[in-house]
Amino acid sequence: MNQDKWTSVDHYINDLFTAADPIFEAVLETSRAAGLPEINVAPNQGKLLQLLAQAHGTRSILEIGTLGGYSTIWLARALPADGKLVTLEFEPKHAEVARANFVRAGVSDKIELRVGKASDSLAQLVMEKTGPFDFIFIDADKESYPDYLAWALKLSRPGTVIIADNVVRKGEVIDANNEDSRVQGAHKFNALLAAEPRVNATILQTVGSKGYDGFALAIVLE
């Protein structure tokens, strides 16, 4: 198996259960219009971010990285009408593309996106007593992925879930060693969660159009 057939894959997957969607065309090509990196998630998996939050009955999910707000849209489309969504997002830039995607997703109603550096706002929510949250996305700067975790756990209540996306990082994370601040970071997380007793968790690989990588799936017990 090889790019290109995980590539082809995806599509056939996507044609069958993502059906063409100009809300979110028009969200990645704003995004890529506005320069911002082209690093969302694939269809399939804000299908799957979707439908978990929907089985898991939830009325209240936090992000961790917004980018242009593709996988926020996702989420915030399993949420019921009086539903809330809190998304972090460090970039200005991005938080503006982003909040102009909301309204044209017609979502804007169950969004809050706070801009700035994503410890400071989840300290400030912690603060504000903001949650618990049913479901939290980690999906943002990998080095600070165990900080991550840690507020996560602060903002969560028995029986959050919590995802993690690019904690595999093409099978890079086996190797402690490695210099790559980014697979250091999700190594760190990987280790931390798996030694975690307020959790219960696994790991999945992945590949697909977004190349070979995997996401942390934890359900907090305490």
Contents of the next structure:
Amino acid sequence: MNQDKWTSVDHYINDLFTAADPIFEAVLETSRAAGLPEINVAPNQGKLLQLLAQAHGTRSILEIGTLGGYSTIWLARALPADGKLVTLEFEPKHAEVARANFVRAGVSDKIELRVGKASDSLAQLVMEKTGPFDFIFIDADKESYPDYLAWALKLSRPGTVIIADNVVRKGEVIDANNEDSRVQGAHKFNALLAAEPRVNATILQTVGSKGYDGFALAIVLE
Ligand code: SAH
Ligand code: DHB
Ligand code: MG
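Moving from the form predicted alone, what structure would you give for the form predicted in complex with 3,4-dihydroxybenzoic acid?
In what comes next, the whole complex appears, and the chain from above leads the way.
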């Protein structure tokens, strides 16, 4: 582990490619002030999400796990003027902070924030026939990742991109007997994703200011 170096290089990358933006700084500051956990994606990861959504011509996005809206705003800024993003959050306090941040960032018109257990909101989205979504970002409770994959597939079309954050967990994910329920959730999710005939997928390990982790990237097939 070389956390200091990873953090320094993240600062170097972010100085080059994610120049200081008062909106993003305010999002993190209001989140911190409200006592939210600092588990938002790093700036360069937020930008990667934005780039992937843009490269894919994304017009509709589903996010599972809003927190203070940091990743949401990166993604919303990838959308065209008539694009839509639905984001799901369980904690009313997180949702309240996120709502204020969407207004601050001028993206609230594009965003629908649904408060409640994601599994309930996802069932509701399927029932309403909202979707299919072009791009889905899974980043809520790790224990439910296997369920979220099933819901994501229901809310997809051929070509939908699915990204799942935090599926490497400091490398602990290779241990099928790890006792941390979050590691178990990621382990099961990765196995399901690999065995899923409806997607083509991979996982990338990441290091940086947020430590050592990784994300899964999948495309839904014809
Ligand atoms: N995507 C955010 C970080 C999300 S952190 C970013 O990068 O900026 C994970 C969030 O998922 C937390 O806000 C947590 O409250 C929420 N969460 C946890 N369990 C949930 C559930 N069952 N349904 C919906 N949201 C949940
Ligand atoms: C945790 C959750 C996240 O979404 C993240 O990016 C980092 C950590 C967590 O629950 O520990
Ligand atoms: Mg995450």
